[in-house]
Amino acid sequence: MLDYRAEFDAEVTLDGGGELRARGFRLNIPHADVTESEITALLVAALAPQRVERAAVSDVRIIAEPHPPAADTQAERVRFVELSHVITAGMVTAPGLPGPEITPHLTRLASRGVYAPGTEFAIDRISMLGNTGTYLDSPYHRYADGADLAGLPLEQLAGLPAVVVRAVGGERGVTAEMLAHVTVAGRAVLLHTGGDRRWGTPDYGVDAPYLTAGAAQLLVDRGAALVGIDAVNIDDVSPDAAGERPAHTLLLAAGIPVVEHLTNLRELPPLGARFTATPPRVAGFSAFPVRAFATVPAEEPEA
């Protein structure tokens, strides 16, 4: 097995001023047939959180090196990064929506009369909206003939290569221009806006970040597998939006699931993580909480 790196010269203009020039810059690449545009996108992602106005690469040389042998027979060592909020009784996910009700169906005390001496169990009941906590929207959420939770393939939900788009501290809307140099085909596109910092507060849904219609269309056109955001909604929910939901409309029409209310995206690298968000297989249901997480290659300790 071989690992591949690209060596190249680069010229970068930063958004807001400043330039970078590099000779013999090296980046890890996924395969030997990577294009210059893909290398440019990888370079822009590697420079995050710096916002790039323009980037160009030249004199590209692909280097192949033997993949180092595994230290043992175990699977590749990874660290797990939690990306979902905890669900608690009565919590508010989005302003105006009721919180979950969590009650016992069979208490441990009552179960003692059902099972053998010394054996007890708790059986719990939860009543909640599908749109609770960190959840996934299926196409059925927007379209009556779209795939419901039971119709989503695991290949679109588990172990997806992720690209993290840094959009913290800028304009509310994540635009097509901000995604122009990002390679999204077959990937989970995770929008790190910092909106989760207000989770659980009255301001969580106020002036929240969102994905613009133009950016949603770009993600559809370039074949994103899934789109997630660490904010109250993938769409603008301010009064000025007048109830329009273009991001949901475009993404779900293309069969691209949406995950909302993510958290902790700051812990992920721009590239290299794999993202999972799997809801239960409920037929005729449009959205449900997920245990969203990512795996990131763990750094080996120095000898």
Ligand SMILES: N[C@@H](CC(=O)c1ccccc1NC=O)C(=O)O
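As the structure is a prediction and not an experimental result, all values here were calculated from the model. The term rigid core refers to the maximal set of C-alpha atoms that superpose within 1.5 Å between the two forms. Positions refer to the first chain, counted from 1. What changes on going to the form predicted in complex with the ligand:
- Comparing the forms between the two forms on their rigid core, the Cα displacement of residue 280 stays under 2 Å.
- Taking the rigid core as fixed, one finds a CA shift for residue 42 of 2 Å or more between the two forms.
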Contents of the next structure:
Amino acid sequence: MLDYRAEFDAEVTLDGGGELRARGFRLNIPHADVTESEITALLVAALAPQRVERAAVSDVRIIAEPHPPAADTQAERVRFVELSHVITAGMVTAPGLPGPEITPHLTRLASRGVYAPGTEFAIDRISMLGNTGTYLDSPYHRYADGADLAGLPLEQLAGLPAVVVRAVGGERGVTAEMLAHVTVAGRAVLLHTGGDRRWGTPDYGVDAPYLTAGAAQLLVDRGAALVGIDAVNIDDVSPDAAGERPAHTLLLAAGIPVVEHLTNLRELPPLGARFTATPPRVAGFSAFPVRAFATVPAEEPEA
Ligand SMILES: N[C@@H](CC(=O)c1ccccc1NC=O)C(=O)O
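Moving from the form predicted alone, what structure would you give for the form predicted in complex with the ligand?
Below, the chain from earlier opens the complete complex, with every other chain and molecule after it.
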């Protein structure tokens, strides 16, 4: 099998003003006999969402290459990074709140009486707060008329381009100043505070890192898609905060889901990862554990 690419020069006038001139631009093409107008159409599509007023290509050269084996395709060249804590019976997510109870509904032993000889199952029951382990808060967590877990579209939860903000070892609060030069529009903004180092210890909830009200407002104003933190709460939960929750209040009012208790954010590059945290679609429910993870482009294999 051969793959075909076109290499060409191009002159493009954009709808909103401005011009692009390209030399040696390359595009994948469906077959070896594409016409210049087909290449022009492919170029216009590749430039979306920019709208093109006029485009012309010249000096077209067709390149044929052997089709790469399946394991080598773009889609497969990613590395997965685990960003969630393990949930175990009785564990403490937030000190002072009850941990999950995990019990059998049907044991393997008891199931032998239900199924054919040699066929057995375990059916398990869990009783827990929605805010257990690494979880996602829907707008409904804060607002009775906000989207609940069943109402969040996958576009807000899966495959989001991520930007990782390093805030390890400084002040507890992540401030608007620290985000001033970060491009957040349409991105999962992941706050790497190092708060997860104390996960599972009595100190996890004490003087923990958080997002300030000003920073939350900046993320709303600039259109962040989702906000995550590797700490006990996106808000300051110390006595100083007197029960106020400005980050939840602002982000969830804007329909921006919040993920708390992330871990392992140090493994992510500042840009280039894609973030996923999908809860089950429980109607009338506000928060639920997620398998939060990122995919990162894998390093090219050595030549
Ligand atoms: N978002 C609410 C509730 C909350 O954080 C929460 C509720 C139940 C169990 C654990 C919680 N927080 C941290 O794990 C708050 O900020 O207090």
